[in-house]
Amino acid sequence: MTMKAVRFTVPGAPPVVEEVAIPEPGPGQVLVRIGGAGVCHSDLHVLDHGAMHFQGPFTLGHENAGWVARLGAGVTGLKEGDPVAVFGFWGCGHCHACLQSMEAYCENWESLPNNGGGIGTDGGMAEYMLVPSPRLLIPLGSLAPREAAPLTDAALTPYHAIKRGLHLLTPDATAVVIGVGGLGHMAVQLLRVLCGARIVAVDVDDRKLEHARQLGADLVVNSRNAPEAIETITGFTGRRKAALVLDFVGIQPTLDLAVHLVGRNSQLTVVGVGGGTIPLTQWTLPFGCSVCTPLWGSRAELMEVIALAQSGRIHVDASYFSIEQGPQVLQDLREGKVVGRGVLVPDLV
């Protein structure tokens, strides 16, 4: 039996849709029938540069949810048909970090055969996906898998990043979100739910800024003219500036902007992998400012994110596409045409 899949081949090559074999679950493994696979900027990074130290080809897609299709020998606690989200980063499962469910910070990641579906092994841009352990599956309850799939990264990553700086976000503080795409639009919602701080959304696309306004941002600013953007934002924050700046882009212009916006005794969090740098000395950042480079989030935090979605307090603004449309959706994402999140749905009609 075969299925269609969106595949990475070698760095620099465009993605291809191919027929591949449907895998069989071995002992301890779970086969998931995919209900939705989010399309992420990190997929573009894989396509352009490869997946860390792993080689292709493999199926793309690290934001996945669906239904348990088949259980390998010895798997308990699940049954066929259960709706589940797939936790995206796969650690060793037994180091100090993994035992805290913080598998993105696994101490043994460099020696592992892969670090997740779509990041070294076959991911979820296909009809089925093989998951190596039931610990990586989170029950969805009443959430539809195609709606829940982006929660596993587009919501989990900003949730984890915000929680690391949440102690700074008092009601008289300001948080700045730079880049209001797939992750940034979730960050605006999460900030609104998790704290009372004022929220500033920054982007170069007015459509995304209007989206952020609708989601609850107190101020939206187009940063194409950086000096004007800095003046507008610092006029809003006052001399205290921002307590938390979240950069979901990570290119040099956004990092330069972030340095101008962050205040003393604050946190500058770089989530985007755009390749920009911050020269770090005692004088390049305000005193007391920490720099944080978080990765993804924990399995426990994914449970918390799913609970927020189940209660209706956050939602993913998604557009749905077939597997065959996957390469075009990735190209649209590269060109900045996607607002919210694009999600591939294998059985889309």
Ligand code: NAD
Second form
Amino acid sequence: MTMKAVRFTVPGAPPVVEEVAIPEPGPGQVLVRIGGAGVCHSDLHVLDHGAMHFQGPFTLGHENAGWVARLGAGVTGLKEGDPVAVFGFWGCGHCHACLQSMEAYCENWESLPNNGGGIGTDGGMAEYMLVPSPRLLIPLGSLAPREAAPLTDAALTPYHAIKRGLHLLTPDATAVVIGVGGLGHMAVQLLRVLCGARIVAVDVDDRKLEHARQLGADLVVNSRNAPEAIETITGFTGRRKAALVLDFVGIQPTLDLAVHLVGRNSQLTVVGVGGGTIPLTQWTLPFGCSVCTPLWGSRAELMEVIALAQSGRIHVDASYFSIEQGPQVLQDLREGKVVGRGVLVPDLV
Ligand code: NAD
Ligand code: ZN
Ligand code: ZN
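Let's compare: the form predicted on its own is above, so bring in the form predicted together with nicotinamide-adenine-dinucleotide.
The complete assembly is shown below, putting the previous chain first.
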């Protein structure tokens, strides 16, 4: 039996749709029937540069949810048909970080055969996906898998990033979100739910900014003209500047902007994998400003994000496409045409 899958081959090559074998779950493994696979900007980084030292070809898609299809020998606690989210970074399962449900910070990641589906081995842009352990499956309850898939990354990653700076986000503080695409449009909603701070959304695309305004941003600023953007935002924050700046782009212009926007005793959080750098000296950043580069989030946090979505406090603005449309959606994302999240749905009718 075969299925269609969107595949990465070698760095620099375009993604291809191919027929691949439907895998069999071995002992301890679970086969998941995919309900939705989110298309993340990190897929473009994989296509362009590869997934660290892991070789292709493999099926893309690290933002997945679906239904339990088959249980490997010895798996208990799940049954066929259960709707589940797939936790994306698999980890070794037994180091200190993994035991804390923080597989993204696994101490043994370099010696693992892969870092997860879509990042070193077959992911979810296909009809089925093999998951190595039931530990990585989070029950979805009433949420539809296609709506829930982006929660595993587009919502979990900003949730984890915001929580690390939450102590700074008092009601009189300001948070700045740079890049309000897949992750950023969730960050705006999560900030609304998690704190009383004022929210500034920054992007170079007015459609994304209008979207952010609808989702609860207090101020939206187009940063194509950086000096003007800095003046507008610092006019809004006053001399205190921002308590938390979240950069979901990470290229040199956005990091330069972020450095101008953070205040003293603040946090500058770089989530975007854009290759920019921040000069770190006593004088290049405000005193007391910490910089962090969080990776994804924990399984416990994914459960919290799912609870927020189940109760309607956050939602993914998704557009749905077939597996065959995968390469086109990736190209649209590259060209900045996707508002919210594009999600591939194998049985889209
Ligand atoms: P996306 O393409 O959906 O959104 C990016 C947004 O940034 C778009 O709205 C775009 O208009 C905007 N943008 C582009 N250039 C800009 C500029 N110069 N100034 C301001 N805004 C600009 O991407 P996404 O899926 O949300 O991913 C965002 C980044 O986060 C990517 O680099 C991705 O690889 C990374 N990522 C990191 C983690 C992590 O754990 N650290 C997890 C997931 C994604
Ligand atoms: Zn991602
Ligand atoms: Zn580990």
